[in-house]
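So this first bit is one chain, no partners, the form predicted alone, shown in structure tokens.
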Amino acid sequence: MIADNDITSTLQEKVVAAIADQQPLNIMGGGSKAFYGNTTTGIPVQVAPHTGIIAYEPSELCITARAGTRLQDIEALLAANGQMLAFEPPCFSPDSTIGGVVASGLAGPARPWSGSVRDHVLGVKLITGYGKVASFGGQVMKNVAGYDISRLITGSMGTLGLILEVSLKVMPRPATELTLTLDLPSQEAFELVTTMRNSTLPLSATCYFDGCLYLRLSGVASHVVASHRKIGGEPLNNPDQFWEALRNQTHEFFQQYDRPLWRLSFPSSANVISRLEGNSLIEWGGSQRWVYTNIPVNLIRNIAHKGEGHATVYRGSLPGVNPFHPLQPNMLSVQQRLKQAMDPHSIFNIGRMYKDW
């Protein structure tokens, strides 16, 4: 087995060489999210061999692991101790890594109630665009400059640095869970979920698909049972299987490939899905909407803009169209300055998110 220090040194040497040669790098983990974002060129750098749990103490509600550690292995360890990653990251393949979880920033059904990936990242160790190994976050060192680098790295798609280690907050698994189903028209379902989001009901996930609203309740048994009596609906058989399929996108809805799949994110109060043609599935209490559609790009992104949201071509390519929603000029300027500060030699996953960076 190659020692951890040897792998870190090898990765650092590749970054230093890339800086000297002005040669971009293509950072790769398990490869399960290669479809997401733009294709990037460059010398492949494999992080998957950099594996292992560094620290885990269940009573501390924190785990630290090397970036190549498989997500399945981490979740199995947590489950054995009655804990979980509360943001429910998707696991698209047995090779999915914890570094890829943080780099992509993708979260599952519980995201509105338990928080995003960014909300659970406590610290990161990475190789910077200067070829140095640096640590940031609560588990390793205080960010004396005032910048929360670990949160900036989350969702950056490997464009700001090469992740070596991550520290994540973990949570106890709920004592009781119950999934209810209600056959409702889309507008009634939206209004019900909106009301529930503003209540004390123990809601932990929602999905609306094919005329059926799915509601997951999580918490103390007495509260879950009382909530069921108040809401009504029929308990779903095999609920874990349903939410796992939704989370990992093996649900039947995600098996279509005839049209581009768009992911639209809105404030929870925005009710715009009826304006979009095509097959759809709605999650996160209305905040995340998946839509298969061939309507013009400018139209769907204009709808997203008016709803104070954004629209991403999640799967499938459109010639000349960047998958991620165009940034407003002020935000674009901030992002470009951040890229320049973190990756001054432009070597990390160039073009993965936006053209030229």
Ligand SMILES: Cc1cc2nc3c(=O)[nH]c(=O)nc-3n(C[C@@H](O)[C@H](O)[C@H](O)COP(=O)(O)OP(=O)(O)OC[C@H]3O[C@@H](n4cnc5c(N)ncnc54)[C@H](O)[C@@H]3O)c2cc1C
Contents of the next structure:
Amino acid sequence: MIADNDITSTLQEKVVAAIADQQPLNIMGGGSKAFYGNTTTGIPVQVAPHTGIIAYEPSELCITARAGTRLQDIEALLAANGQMLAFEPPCFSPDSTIGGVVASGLAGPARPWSGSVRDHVLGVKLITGYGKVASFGGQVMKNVAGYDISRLITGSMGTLGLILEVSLKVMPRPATELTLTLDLPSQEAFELVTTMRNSTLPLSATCYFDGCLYLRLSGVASHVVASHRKIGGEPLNNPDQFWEALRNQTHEFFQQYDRPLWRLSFPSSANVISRLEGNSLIEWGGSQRWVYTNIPVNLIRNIAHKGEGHATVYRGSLPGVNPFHPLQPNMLSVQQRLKQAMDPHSIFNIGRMYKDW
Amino acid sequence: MKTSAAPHNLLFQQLADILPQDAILTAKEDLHPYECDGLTAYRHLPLAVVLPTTTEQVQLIVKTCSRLKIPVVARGAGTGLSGGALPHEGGIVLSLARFKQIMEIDTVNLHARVQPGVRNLAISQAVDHLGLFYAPDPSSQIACSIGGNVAENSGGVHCLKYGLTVHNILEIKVVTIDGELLIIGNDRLDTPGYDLLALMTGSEGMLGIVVEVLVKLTVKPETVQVLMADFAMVNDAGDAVAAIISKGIIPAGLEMMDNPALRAAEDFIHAGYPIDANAILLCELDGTEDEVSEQVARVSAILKEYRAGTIHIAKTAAERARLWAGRKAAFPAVGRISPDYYCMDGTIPRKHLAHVLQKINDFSQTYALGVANVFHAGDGNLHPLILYDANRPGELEKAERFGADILALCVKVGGSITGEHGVGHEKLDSMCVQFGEAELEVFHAVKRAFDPDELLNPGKAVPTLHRCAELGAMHVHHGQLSHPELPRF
Ligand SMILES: Cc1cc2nc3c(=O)[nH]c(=O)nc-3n(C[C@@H](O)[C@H](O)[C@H](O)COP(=O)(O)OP(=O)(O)OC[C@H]3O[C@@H](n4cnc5c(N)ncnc54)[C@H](O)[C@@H]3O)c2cc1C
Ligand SMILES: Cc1cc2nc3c(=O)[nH]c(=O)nc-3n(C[C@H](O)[C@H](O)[C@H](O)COP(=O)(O)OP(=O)(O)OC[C@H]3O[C@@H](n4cnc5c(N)ncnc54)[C@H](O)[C@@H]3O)c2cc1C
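Alternate state requested, the form predicted together with the named molecule (shown: the form predicted alone):
Below, the chain from earlier opens the complete complex, with every other chain and molecule after it.
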């Protein structure tokens, strides 16, 4: 059961008081992602008690929930109706909230094929930096009235407003899934995945770890079976367990804490980068690469640049290093102006994304 | 905005330093083709039209206008239906029509880099031989530009499965009002910082000028099938749409037309529509051979369950194209049966389709104006076409009131006043119905962050708080506007 608990007025009072006192806030969902990004020193505001499903009708392909509703509860409700959040948000803790999912904008293994978090955001209700409750977007698939604030909020780490409600597009679960494993050197694995992208194979996730390529196929049974014949490889036992471990980072690879964990984002065609091979795991058809390394920050960001990518310190703090990739000067100034416009009293998660703002 | 004569001369001089003579239009007869977009009810002449060919020229033009405080209205192909590209009398029109190049096609990363003036359909045509296509397909795709598509977040019949413009672009280059070139997005799967790509998409030329677009290309499906089903009851067609989707089927396209619309289209295109039906559904299914034949069977069963008459499956690619041609030509087709028509663009949750249709019919009686309905049914996007005759005094105003009532109804059932055509100049008052002060305050703040002097497409897309307050007061006092045709600022 998902409790129906509306604490909008309490939250709004806190925001209004913060504006009056010029006292920044630290917006907390389940607190499961506190490790990610910078820390912020504001007064904690708990959104987790703000729970409940506002609307869910499977035929509308949309669910609207209060931000504190637990991701786990939403996924269970959708599963019971044969649907899912197709971007597979990681669920690091049972307490992870749907507001935190949207605020952090992080997606799981299906991302390249199913789309990002913001691709599934249809609407948000916020407490704005002016202390008011405002609704953007809606529960419909198409809506171009006014600027697209709902998608802008996605991934903004709570720095542009306090999320009260979110409306997300939901999708039917695939009829069949099959995961294949192929033992391949990294170069061959890259080439295989590249050719697959330019095909109609029902690929829905990839992972390359420890000399093994994992390919998940999702779709109607006939297509999945025919694709297996084409690709070859060994079916994996307990595939759901494997992808879930990857998605929630309970997989053994993610259990190392002696060095910082970097997340590198590349164009899908970026080739094998030998400097980054070693202790790494590659997802998203080559676009998302996880690496444990002590290589100096400048060097790793240079490597990323050369491959036309960017690098984030995902976990583990490096003194004086901003975890998020630095922005170009003209982009930085536009983003700062936007932050200033939407949070004119500087109260939301100051410094959570980039230092000082 | 007040502009005196002196800055014009200065403007013309400075433009002449940036552009060759044939790229600056100032003579009245040259300006007339630019006086309106696809919504011809509103017309203004700009001071000048400029037709740059390079990004550097755009930067210099914008810098000049910024310095002289001259409004700049970007224009693609001018097919917009909300007056978005309507010129500002004190400003210039910046046409991107000469940015026509497809700069790069990448078959490994599946994307194409194009200039903003490239026509939507030209992209799909250029990659057709590679087995690829650009998915968003507005009905205006032979004419409209990709820059205009980005500015409106345009959709099309295939957006149900493949997404809108916002889901199909990766990176844009934008000239901001200070003349800087901003690169937004990339060909990776995420970008550090705020998602400005989403913010820019659908921003109607209010935040920057798009000078380059990296679009995603999609692999063409192996097999495509199109079904046409006719219905004696419009409600049944609406319910069938909801049923197909709730059974977990996402068709590539799912469109509905009512009797007046399908008759007009049939007269025009001879698509083979059953002219006695009260509604037809067109359903496209794509994928592998097995996948499609399985889905055709399932969809047919659902259609029968909801009392479809005949279910016709297109036998050839030519027949498929013909069935779609009728739908895509629905607007011009209706244009042939009525001296004028006013195209609406509301969206609603699918479950309210039958109710909303009934209400639209009631309004039609009240206003004594005909209406033909075309829908992107799969995603709840309605295009009621209100039939009127602009030569009859008062009919345009009546059509506009009818339209505003439809949009207010869409908002009331939880939808939106525009699904893909944008707010532009046309729907400023309806914005006041959908949004209150709290939202407008944020919209204005965003605008200020990008364009503090309000020089980019001023007066469009977002109404002033004052306008809405006045409108709200009038609504309360009179229930109905006395002079809806007057601009209210
Ligand atoms: C080791 C580990 C790795 C993780 N990696 C990821 C990951 O890669 N991707 C990912 O999505 N999640 C990650 N998480 C968290 C994830 O598991 C959850 O899916 C969930 O998204 C977190 O929600 P939360 O409520 O705990 O967020 P929190 O940690 O509470 O919040 C995350 C951010 O969102 C802001 N926020 C939260 N709620 C709101 C709101 N209502 N309005 C405005 N801002 C808000 C917070 O201020 C904070 O900046 C990770 C957790 C752990 C322990
Ligand atoms: C018959 C017909 C059918 C249509 N069908 C559809 C449909 O199915 N789906 C749909 O979504 N729309 C449809 N439309 C509407 C229209 O075609 C789209 O809105 C289209 O995207 C407009 O493109 P354009 O190049 O003509 O833009 P314009 O009309 O020239 O401009 C539209 C807006 O975009 C801005 N703009 C244009 N180029 C740029 C740029 N480079 N940088 C910044 N701003 C820019 C303008 O300032 C203006 O606000 C239809 C129109 C017609 C006439």
